Amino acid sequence: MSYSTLTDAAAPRDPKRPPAPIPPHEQPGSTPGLRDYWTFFLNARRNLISAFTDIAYEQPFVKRKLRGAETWVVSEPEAIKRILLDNAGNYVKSQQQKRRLEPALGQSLLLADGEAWRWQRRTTAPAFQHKKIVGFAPLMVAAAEDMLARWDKEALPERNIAREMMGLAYDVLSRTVFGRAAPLAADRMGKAIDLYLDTAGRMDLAAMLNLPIWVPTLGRLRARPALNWFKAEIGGAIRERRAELARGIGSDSGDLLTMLLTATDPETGRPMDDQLVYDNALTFIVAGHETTANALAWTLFLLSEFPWAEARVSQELAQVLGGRTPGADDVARLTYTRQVLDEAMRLYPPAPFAGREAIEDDVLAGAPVKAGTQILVSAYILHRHRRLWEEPDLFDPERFAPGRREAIHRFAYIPFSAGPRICIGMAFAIQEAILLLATILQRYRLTLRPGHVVEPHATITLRPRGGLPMKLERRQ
């Protein structure tokens, strides 16, 4: 099966390869044995993106069978379109994905299916309307300015930029979700999220063997302190805001928590109970701040690795902003900055894996799919697929230049998923990322500590293992 490739002989490409694991080789046509499955599990346990063989990056789909259950890794855009759009109702969230996320995020918009998902989507949609998102721009920039003021005051020559971006993105979410600067301790929240992702988020035998979701795992037990902290702190904030609203205080505050507490389904008038408000508030915090922070960190890392791109971004910022504070209207004007962000999310998609399960028989890429088949759609594999992208492991923001972006198949580039379940916060995240990058890069130039080895590490999200120690140079 052939794919349409993206080529542009006139566009220069830097031959330097950004860090990523080399996929292990698999002989075409071979049948994996038990030893191969065990090797996969061990590799996945350490780093999920290192477990898939080169076949996954070359074929439209790869089939595997274990304990009678069949799993497909699907990388054919039209098949992905059928999974995520044309026949989305047949492909529900997989048990593996629910096993890893449901203990924290419950029945939130991210994990619900069917009518439960539809009414939550209708109810939360007003919170992410364009006018609402634009109104959050000053809060986003203010969070970045506060971080930079702290950098100026402390004058440290080096910082862990991965951790700094986590704190910054969390501050943005605090101001927009809760309506105030960091109502919950950023350090405690960061540690709780780290614990959850590093325990419940790791591959385990229960997931490998597709065991029922109720089967207890060591990772889930180790994640319990983080879950208890989430419930105490965020649950307390919800109860406090609910009490304020009952007294007629803050109903017009405009933050997302208030909107969740006061929102009703436009079709049925049904409100969210406190448990669903909690599930969705935690989803916005964990998923929203974690993914945006990773996108920012990887973008800043790539600009450090490719000074020619950093110089062009700086030139664009000078031309468009002239040293002033960016605003929502500038997001569309910063076209090259957006290209770099998009290329960073291609190479290092913040959410690298999405699992689905077929509930009825279907056909994908001309092949029959049985009910019960586990489907893995990996943005990481898809974005580096040999038949979809020319030199996919290289950094090339020109892939997303006007006139070339339009040639990319809509379902070949899915950093925010696609179809009806596309991330509801996509526009929020893009505006946030562009505004934060513009604010930071006007003030500082960042370069990776010499000799530091960067390794992308996947659990539920894609982080740089061990962080990103970067030197800070104040611009004149």
Ligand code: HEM
Second form
Amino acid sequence: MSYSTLTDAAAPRDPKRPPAPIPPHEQPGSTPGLRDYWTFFLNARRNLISAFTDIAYEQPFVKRKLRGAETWVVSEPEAIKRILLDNAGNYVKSQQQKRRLEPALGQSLLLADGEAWRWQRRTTAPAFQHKKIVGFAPLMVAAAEDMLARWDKEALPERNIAREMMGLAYDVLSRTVFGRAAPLAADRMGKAIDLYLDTAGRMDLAAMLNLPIWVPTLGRLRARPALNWFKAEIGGAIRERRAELARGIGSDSGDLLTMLLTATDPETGRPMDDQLVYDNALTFIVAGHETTANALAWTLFLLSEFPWAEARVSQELAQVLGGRTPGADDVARLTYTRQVLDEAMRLYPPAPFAGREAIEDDVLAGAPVKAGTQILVSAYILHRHRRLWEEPDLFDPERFAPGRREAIHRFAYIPFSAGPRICIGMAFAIQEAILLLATILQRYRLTLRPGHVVEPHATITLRPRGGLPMKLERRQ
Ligand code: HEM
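Switch from the form predicted alone, shown above, to the form predicted in complex with this ligand and output its structure.
Everything in the complex follows now, all chains and molecules, and the chain you saw is the first one.
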């Protein structure tokens, strides 16, 4: 079955293939041996997206057996719907995901399951309501304006745009999470998150062998300084804000930290203790800044690779904004810019893998799944699946044109996941990405340094390995 949209004869595809590893070939029906697993492990450690063989991109699911436990890579939209929505309670966050993130993010919304997750979701949901997010728009644009003022002043001919976008997305979160409090030092924070993702985030043998979470790995030991830094900085901001609130100051300041400190479960009235406030504040920063920064970096890279798309975005910005500062109302009007963003997140989903574990036996895509099975839902594989997309490796924003995006199966395109555990920051991130792109692209044209080879590299997020050196040209 194919869920993809039909080809639009009026919009010829650009045959240039944006960079992505070619999956190694695997003979369908063959049984992988120890050597294949070892090759998989080495490839996964180097770059998780280069480890999966071509059959993962062709079959509804692929099964692997390791230490007696089965792992399934599922890429069939109806089966994904069952995992993420219809029978979501049966598929809890996997030990692998917990092992990598729990040392930093504790029992936050991202990692908790069952009732421990449900009450946190209920309690934090009001902070991400439409009205709240619209209220953040001026802060988002101000962060971009400050970055552009720095670019104007320094007038460098070239910048590492991947790093710039990290700094910018981090600045947006500093302003929205911490509000009036002095934002945490962006450089230090960026370095701490980098260190954490490069160490604890990497595929390690312990994770692959599903060793219990308490087994210390080299990666986790190396990540410890980053964790200590998070604790000191964010813990300090929390203590400061608690003290202010106790003195009756700033309860209406509208930032996410104040919301976490004052929110109560609408059903039970339970507030969050300092540890949970810490876990969630750090989760918002880690889950919200890397991902959005990568979405922006990949979009800017693709616009540089495909000048016809860049010309159309510029035209749209001129028509809709005419040079003025964008606001929340403009997000829905910038439809082509949104199509390019959506296509960038299809080719380069910022969060390329989600792991789950089946609690009880179930049936997926007509096949029985045993309790304890590890489930991998990969937006990266799904978004490039041969059965679901026409020319899946090519860049084509027309897939998301109004009237055509509706033909895409809801569970075939999941950059923000889906179902009850859909990214709580989705609307925040989309508004942010469109406003930042509009602000940057009205002022600058960006082109990749000629000859620079871009390689998508996956750990927990999907980044351009070695950054994105881009030439900056100030528009008149
Ligand atoms: C382009 C940007 C973003 C992308 C692609 C993205 C993607 C995702 C994905 C795929 C998940 C599900 C993970 C899983 O089920 O294993 C998720 C969950 C989550 N995201 Fe995002 N995210 C983005 C931005 C943000 C922002 C800006 C925030 C907060 C300010 C945020 C906070 C969270 C949280 C707290 C969860 C856990 C939700 C739950 O389990 O109930 N994300 N995100």
